[in-house]
Structures are given as C-alpha cells and as structure tokens.
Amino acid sequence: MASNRMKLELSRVVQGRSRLGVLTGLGRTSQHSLEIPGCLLYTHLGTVPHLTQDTLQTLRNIPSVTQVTLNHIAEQQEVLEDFKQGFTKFAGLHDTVLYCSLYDPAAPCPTGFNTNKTVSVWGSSGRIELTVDKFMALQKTVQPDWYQTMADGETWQNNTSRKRVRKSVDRTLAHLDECLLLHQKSQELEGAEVFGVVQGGDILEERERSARETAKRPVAGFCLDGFQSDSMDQSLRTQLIAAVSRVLPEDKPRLLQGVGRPDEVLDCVEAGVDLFEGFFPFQVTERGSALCFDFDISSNPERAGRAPPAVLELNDNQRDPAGDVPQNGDTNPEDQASVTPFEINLKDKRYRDDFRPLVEGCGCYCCTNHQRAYLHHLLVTNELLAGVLLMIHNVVHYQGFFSALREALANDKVELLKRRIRRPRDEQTESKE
C-alpha cells in the first residue's frame, strides 16, 4: 500500500529516543529530502503568510515540504476538480513536496461536531462536513505527495471521558482503513504517502493501543495528534509521546501536530519526535513580535558564514520578576497574554527609539537593514510591510534553531542547547558582554 519510496535514514539516536537523520525519497520524483529533527513550511493555501514566492526563495534553509490544510482547500474543491492538475500546479508551487493535513495548526477549531461517519473542518464560510468519501475526493483533487488520513481528534480537552477517548481511537482506525482502501484504488493518488494518525487523549493505554494498531497498517509515517500546546501539560505530553515512540516502528517518521515553542520542541525531540509543523513563526508575527532567543552552541560562531543570533539586552523593567514573559506597556491585553519568553513584542512604545536590529548577528534581510524602532513604527501605523519583515526574520530565526538542534544532537551538546534556550534573558545578555 505505502509507496516505500520515503526512507528514514538515522545517523544517530541519542539516549535511546532523540533521533538525528534525514528523510529521503520525498515527493513523486523521490528527489527531495528533509533533515530531522525538522519542521514543515507552514502556508495558507500554499503561500507563506505575508511573503511572496519570490521573497520566500531569498531565504536560506527553507524546508522542502510545504504544508497545506484541508480547511483552507475544501472550499476550492470544484475549482481544483476543473483544473485537474493538482494543487501544486494550481498554486504555482515549484520544487517542493506537498503535505496535506486536516486542520490548520495556527487556527482554533470548534469541537463537538464529529460523528462516527464524519469530521468537520471550518472554512471562511463556515463548517464543512467530511465523510471519508468526500475527504478522499478532496485528496484526489489536491494530489499531495503526503497526506494524513481522516481522524477524530476531539479528545484534547481536560474533561474528556475515557469512553470518548476510546471512541476517538476506534473511529480514527476505522477512518484509516477506509482511507487506505480508497487510496489503493485511486490513480490520482498513486505514489502519494499516507500518514496514519495516533490518537488517545491523555490516557496512556489508549495512546499505546492507537499507536500499535496504526503501526500494523501500511502507512509511511505517523501524525501524533492531540498534544497541542494549550491542551496538555508539558510533562504529561512528554511522557505520553515517549510511550508512543516505544510502540511505533523506528524506521518511519513521527510528525507532531500543534507544538511549536522551542522549549516544547526540545522536550518532544527527546521523547522521540522527528517533525513539527512550522506555524510558530506565523503566530509570533501575528502578535507583532520578533523571535529573539539564544540557540548558539558553537565555539566558532563565524563558521559556514553564520553568526549566532545574540539576544540583545531588554529595556529596563521589561521582564516580570515572577515569570518569563516580557511586560509590554501600551499593548493589547490579549496580545500580552499570549507573548512567549522567546519573543519581544514590538508594539510596545519602548521600541520607538530603539535603533538596534531585532537580533544582533542575525543575517536576515530585516535585521541587516532595519531597526526595532522602524518595525515599531510600521506596526503602530498598521503598515503591511511590518508583517513581511517580521515573517522574514521569524522564519529565518526558527530555522536557525532547528539547525542548532541537529548540531547539538550530532555533537553531544543537547544539554548546552537546553540551557541556552531556557535560561532567563538577562543571563543570556550577560554571556554576550
């Protein structure tokens, strides 16, 4: 059933779970590869938010796998059916591997609408109910290189009962079997890779059962669902992923959905995850923030032409003594509540006369040409260029983090990287002085 062209080549396994290697044989031509741990290229309908394709191509180390989601595409089904050449050509994408997931990881999805026969996605005009037949008809029009099968993932809420979790696993396995049967009969999907979805909520036994049963099916890899950042305690997530990883075969990739914070990425890689959805830079950009955290583990920062992103000192009183989140002055309370310790909120008025780059040593177009004060001006005047410049920086910074993570795994520096990522910003600043 699976095309068997995708191959996971592991060069190292650290402490029994953290995996370093490369996925080869990607795409219909089998000419692409993707380093792991790594992330996908997050898009809206095939376009990275705020960036044109020309701008995107100027960035280095862009992932070779582009993620699109059915909740964006479902409303275009009739157009794609008339086009007949698949979404890659429809969107003008070139030299990329197309991965189609069910939901947008950066958008909230209402719960309570799944049944034994259907799941629901939300487009711009409202709810779209999908049966397996309709789901697979969509995949035929999209013609992805990878896709995750239909799944019932509504078990991430804390009050979900054991009975509901069990039903979720049963439904997802039933959907998987139906999708595989229709996939096998489809000429349009010949050569496409199928990823099975592991469910189970926060119940260890159901997680292991879902993983074990999914691994029995002829799938090319696994999507670990229900571990979204806002839905589960970080330590519990790590324990469950580690348990699932022990059940899943070692020769197939594991893609974690809904997790993007650098500290959480580190924990999940240590638990056995290979791939992540690359939506975190977009979320940071939408808050008017810039990623600004230290992942430098190199003793020679100028090697290969890459200077380490040095975190600059923050203005007085920006840090809350009781926590990690920067305290921003004249900002929206909702923005402030979602700001993470890995970013600076440039809407804050303290940046209006801050003439430093976002991150000292960052080689992205934004940091080499503009200052924090200019970004602040663009944001407070609602200029579209703000999103463009922030997205350029945030994508580059995030990809730099994954490069450092792979380097750390290769050179036994994971603990050093963890200390860099997690230490308070004031300590990071002192180390640069």
Second form
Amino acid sequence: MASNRMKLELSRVVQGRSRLGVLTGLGRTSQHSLEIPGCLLYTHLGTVPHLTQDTLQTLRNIPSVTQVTLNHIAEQQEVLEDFKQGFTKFAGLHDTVLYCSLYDPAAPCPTGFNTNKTVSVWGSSGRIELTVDKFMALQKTVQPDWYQTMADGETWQNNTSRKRVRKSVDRTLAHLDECLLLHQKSQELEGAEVFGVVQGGDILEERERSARETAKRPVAGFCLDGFQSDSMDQSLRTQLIAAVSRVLPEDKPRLLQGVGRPDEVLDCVEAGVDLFEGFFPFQVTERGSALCFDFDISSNPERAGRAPPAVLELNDNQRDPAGDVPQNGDTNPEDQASVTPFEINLKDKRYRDDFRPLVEGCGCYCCTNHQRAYLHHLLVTNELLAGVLLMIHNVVHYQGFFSALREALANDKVELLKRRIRRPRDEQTESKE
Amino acid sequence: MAAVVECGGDTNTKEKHMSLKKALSVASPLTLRIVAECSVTKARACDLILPHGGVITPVFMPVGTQGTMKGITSDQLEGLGCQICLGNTYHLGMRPGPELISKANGLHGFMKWKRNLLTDSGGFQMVSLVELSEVTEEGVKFKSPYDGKEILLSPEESISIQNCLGSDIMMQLDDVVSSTVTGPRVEEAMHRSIRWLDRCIAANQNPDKQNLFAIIQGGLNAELRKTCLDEMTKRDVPGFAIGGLSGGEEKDDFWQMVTLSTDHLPREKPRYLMGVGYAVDLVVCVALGCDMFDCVFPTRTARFGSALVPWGSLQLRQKQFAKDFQPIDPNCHCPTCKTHSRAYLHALFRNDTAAMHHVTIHNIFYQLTLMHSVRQSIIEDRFPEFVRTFMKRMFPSPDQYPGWAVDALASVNVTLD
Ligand SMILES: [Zn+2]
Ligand SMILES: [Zn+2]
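To complete the pair, please output the form predicted together with the partner chain; the form predicted alone was given just before.
Entire complex below, previous chain first.
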C-alpha cells in the first residue's frame, strides 16, 4: 500500500506470541517511531481531554501517534474541505502521526443503524450516516497518516447471531475493497497507511476468516474490532485474539480497539496485540480517579513498595451519609460501580486531608506539585482543574505502565508484572503521613 | 468557617519563623514605589513589593474563587505573567475550610501558587449569595448552604480565616450595601465599616507578613464617602480599596465616587478598585488614579466562548467562526493565539472543556497585556494618547463612546477626538 515506509521491527517474540519491537518510518516525514506494545494518544478532536497543547507538551514521553475519531471529525467535513490543509494543521497539533479511527472508544455508540452500504457514527449533534464515498471524502479532508477503513462493527453485543456476524465480516471486507480502490486514486491520501478491520464477533471461524481475507488485501496494519471491554470475558477474548494472531502476518501491527484495563492489556499482549487506544486514563479521570497501580518491576525492593493504598474500601463513603462534605460534586453510583482496582477515587472523603501526592514517586506535574487533598477539593467543588490535573497524572501513569510492559517483555518479567498490577490493594502498607 | 481557629503561626516551625523575621526586617510586607505619574491625568505606574514578589501596577488580578484559576494550572498562570490573583474567603472558608488550608501551609501551599494572593473578606459573597443573612454590629449572620447551621462572620472571624489562608493582602470585613440602596442604611453601613476596620486591624495576627486593606464605603453619597475617607485614612493600613461600587449603579455615579476617593487617598499607598474589569472601565479608572483591579468577568465569559479583543469580543461559539481560520487576535502572543484558530476553537467547544481553558488563557493574557500597555504609556508619559487610540479601536465610531467615559476622561483633562 502507498509507500510502505512504515516498518515493524520485532526485537523479541515471547512464547511465540507477545511481540516486542518498534514501528519506524511513521508519518509523512517518516521521522517518527512507536515502540510496541504501546498505546496511542487519545483525543477529542485532536485535543487530549482537558489539556491545552502547552500543557500536553510539558508531559514527557507522550505517544508519537495521535488518535482522532471520525464521529468528532465528520461534523467538521465542510470546514476541513474549505481549509484544505488537513486536520493536523487545522487543530494546531504538534508534530505527530495522525491516526483516524471510526469510533470514539470511550463513547458508547448505539447499534442497529448500519446497512449494507452505510455505517453510522454519532457526533455531538447526532447521527451521521457514512457511505464509503462520504467516508473517503472525509479521509481526504483529514489527511491522516494512518486510518481505519470503514467497518460494520456492530457485533460486540451479547447474543449477536451467527448470521449477523457473518454479514458484518462480509460488509467490512466489501467496505475495505471499496476504500482501497478510492484510496489508490486519491492524491490527498498518498502516503497514508490503511488499517483493515478484523470482525467476527465471538465466533472463532468468522474471526479467522475475517483475518485471513483482510490480510490478503494491501493493508499496512490491522484493527481488531468487537472486543470491547464489557462485551466479552477475557478468556474468550484471549482465545479469539490468539487465533486471529496466528492468521495475521508477522510484519504488520495489530491494534486492539476498546480494551484498556491494565490486566486486560497484559493478557491481550500475550495473545499477540501490539497497539491499544489510550482512552482508559480518560475514563478514569472522568470518574474522579487517579491511576495508582504498581508496575514497578525493578529489583530495587525499596522502589517496589512504593505503590499506593487501599481501594477495596472505596465505597465506604456511603458509610457516613451525614458527613460534612457536601455531595454536589460527588460520585454517582454508576461511576462508583466502574471504579477499577487500578485507581483511587479522589472524591472519597478519606482524601480530604491527605497531603500525599497521588502516587508517591510519580514525576508528573500533578504529583510533583499537588496533593490528594487539593484534588479532592477540586472534585467536590466541581472545579475544571480537577480534570486537567488527573488527566496529566493518568496519561503519565498509563504510559509508564506500557514502558514497564516493554521492559518486562525484554527481561522475562511479564509474570512479575502481572503479579504487581494485580497485587491486592489491602496488602499495601503505606500509612498516612 | 464554622469555628474561629488559631493558626496564625502554629504551622510554622521556629526555624521558619526566624528566617521569615529576618527577611521581613529587610522588606516590610508592602512597599510602594511610584515609578511614574501621568502629567495630564491622575494615572500612575508603581512597583508594589509584597511577600510573594513584585507586582507592577496598574494591575488586573484574575479571580480564582475556590483556590484554582478555573482550568489553568499555576504554572500556566505564572507563564502568562500573572503576579497576583484572588481567592474568595467565603468559598474557601466553607470548603475545604481554614484548618485544612493552614495545614497545607496556607492557600499558597494548597494551590501551589508561588506569587501573591489577595483574599476578600467573605462579606460580599455572603450578602450576595446567601439569602438568609442578617447584619448586626457583631457581624454577618447566615445559614450555611451546606448544613443549614447558623454561622456568624465577624470581623475577627474573617481575619482569622484570612490569616489561615495566608494571603499577602487581606480585605477588612465591611458592611456591604447594594450600591443602588439609598437612605440611612448607607450611612449606618459606612460607620459600621469604620468600626469593623478597627476590629480587623486588632484581630490581624500576622501584620508582619499579611497586609490588611481598608475598604472605603459610603454608597453613592459624596459626603458619606468623604467622611469614610477622612476616618479610614487616619488609620495606618498598608492600602485602600474603593468598595460598594460596581453593583449596578449608574456609571455617572460610579466614576464620580471613584475620582472622589482617589482625590483623598494618600499618594504613597496602593488604591484597589474592587470588582472592575471591563477594558474601558479599567482604562478610565487608571486615568482616575486607581492601581489595582479584579473581576470575574474575563474568566467567566471565557467559559461561554467569549474572547476579549481590542475591538470588543468574539463569541466563538457562533456559526460565523466555524470557517474562520485566523487566531482570536492575530496580534496576540498568548499560547492560544499562537496555536489555534477561531474555527478550531469553535469546533472544540462542542467536544472538550479544553476549549474553555484556551479562551480563559487568552482572556487573562488580554487583561494583563492591556495593563502592561497602559503602564508603559504612563512611564513614557503618553497615556492620554494611549487612551485615545484605545477608545478608537474599541468603538466603531466616536458617537458610540459611552458618555460617562467621555466625561470621566474630560475630568482628568483627556479629550477624545
Ligand atoms: Zn503523577
Ligand atoms: Zn490570545
């Protein structure tokens, strides 16, 4: 496809499946690279949620690939057509590789609207129906470095019928072929890399067929769709991804959509996934939480004990309903339910007078300057800075996890890392002050 | 603010106390150096030295109500050149409370702001935000909106909280009456504010590191204002605020009260005009001799997509900007204008809160830059010319100049046109 400048160099394949390496030659100038396993920079219309460009630039080691999603961008089609110079310039983005996906992994998308010829995405003002022509016209205005081709991905719900799954595979392949035809004729997309989409729901044969057929096309990489976190338990997900990985060519990257929890990321890497969408830190931020799980696999025992505190008792702010902290900024029950063991919820009253950083030893702007008590205050008073500071920390922490993951793969420490991140929170010994 | 807390120095170790004393023996908590005075108007440019660094005046002070400047980090605010900002005693006293903030080494430590802070007395918020407040000689009585408890904010309590917050400039508790009220209540409030000033001065536990400003009251009545000025200027306070204005009164009354106040305030102390922040008001009131200003408007309006420019404002959420690929102000050097177009900000307003932060940054920068230009023109003694150019840019034609501004400027010998 296009110029084939993107290259995947694998330095290590552990147990036949987990891949360690680097994608090189990325972007229009071919100057960027991205280590795998890795994750993309999640954005809303090119902006990392809550963060201005200058704040983003103060973070170290941000991913070199920025993800934008068509549901946000589709509403800007006319504007981008007028602008003519592509989305990166329109959004004032830094020097980055631009990847355009169909859906926002953090925004649930209603199903039941896709047809043989169309796929629907949901923007801020409602549904936008895309044909391949419209989809490709959009890509020409976006001028991404990578893009996911149009796909019928409505099979992630439970109990999707075999017939529907097969249809989704067929439609997605048909869309891919049409996209590729238009792509080859387009000057604007010269040099852009196409990611084909593997469908197949929870049916093994359909997964394999989708992977095999997609791999026959001239694509630069693969998106694995329909594995969203809520739709499938991890053992089935691992099994299906492993099967797909066996079919896919070794030399092209595999991007898993809709999975971001650290434990699931680890399992999926072991099944052969290279890339993830970076939306998980955003979801954690939105519920007022800070990532705090331990991923330190260095042999230094002092550092190994640095991770934070009990999350198991998290829900106990219900214990004391007559507390003196007003509830207007407080967690709604849905948020509480989705709090994972990898985070602490700063809305909890216990942090009201906790003057420690979010994570001891974290070098992010938030942790080097601010204390949990301040974050708690910002959350209960509904101040905008809460989202800014939590997002900074969560992005940095999550990137740190991915870099630990690569280190673990390089040094045969994946099992140790698994134990670290799953370490029960009540074993933590850190005391207040 | 449920209880009076003693925290004037108890969080500091002895050592800290010693080094602080040393520092203070060199520099008192407030020094005002007049750099230049306009040869035509009452405008002046000063250097104000406060415990957390210098402040050049005239100065606009952004308002960070709850110990945060909306979505802007402390680093960003510092990067914009802000040397002093506000915190609100009423809000912070309620949440997280003075004890917690003093444990965090004051508001500076709590919000990690290295430069100067000014806190209000809490009285204004109470009267304007809380319905059930009652003012007696003792203080302002109100019901907590959070737990319904009855709370008394006395002058002593206000200062105690502000001592805990550790602000560089504290405001006295004053008896706030809406500027549209007339009659004996205004006089009562003025006299009470003088008595409360004395109680505040007596209550201040940190006169060596926290400056207490008096607030001139007297409504729109020139005689009452004058009486208040005469009384309050007898007290040895480090600075004066002009209060009780900017509350919906006629602009003609407003500027008369401002200029009356600056006529009688001591030259060697800073003058703070409370609650004023519109560009035209700032420029005119600098001409009338004010040094310091604060207002929530620039940051509040930013969150609704309104960007301040030398010719007024842009409502970025309006459709007309969807395909406008220029920056907010092509001549602005703020981080937002250097990076983003009106069209992108227009689009981002539908997708992410960062859009608000971008406009907040621009608006704060606009206010600070305006004041820097004002100062520079005073120093170079071309302030009247600056005012004329500013007004020409702000209004499409001279017949749209607000009458009060024309009159106010004429009173200090600046004729427009
Ligand atoms: Zn951190
Ligand atoms: Zn600007």
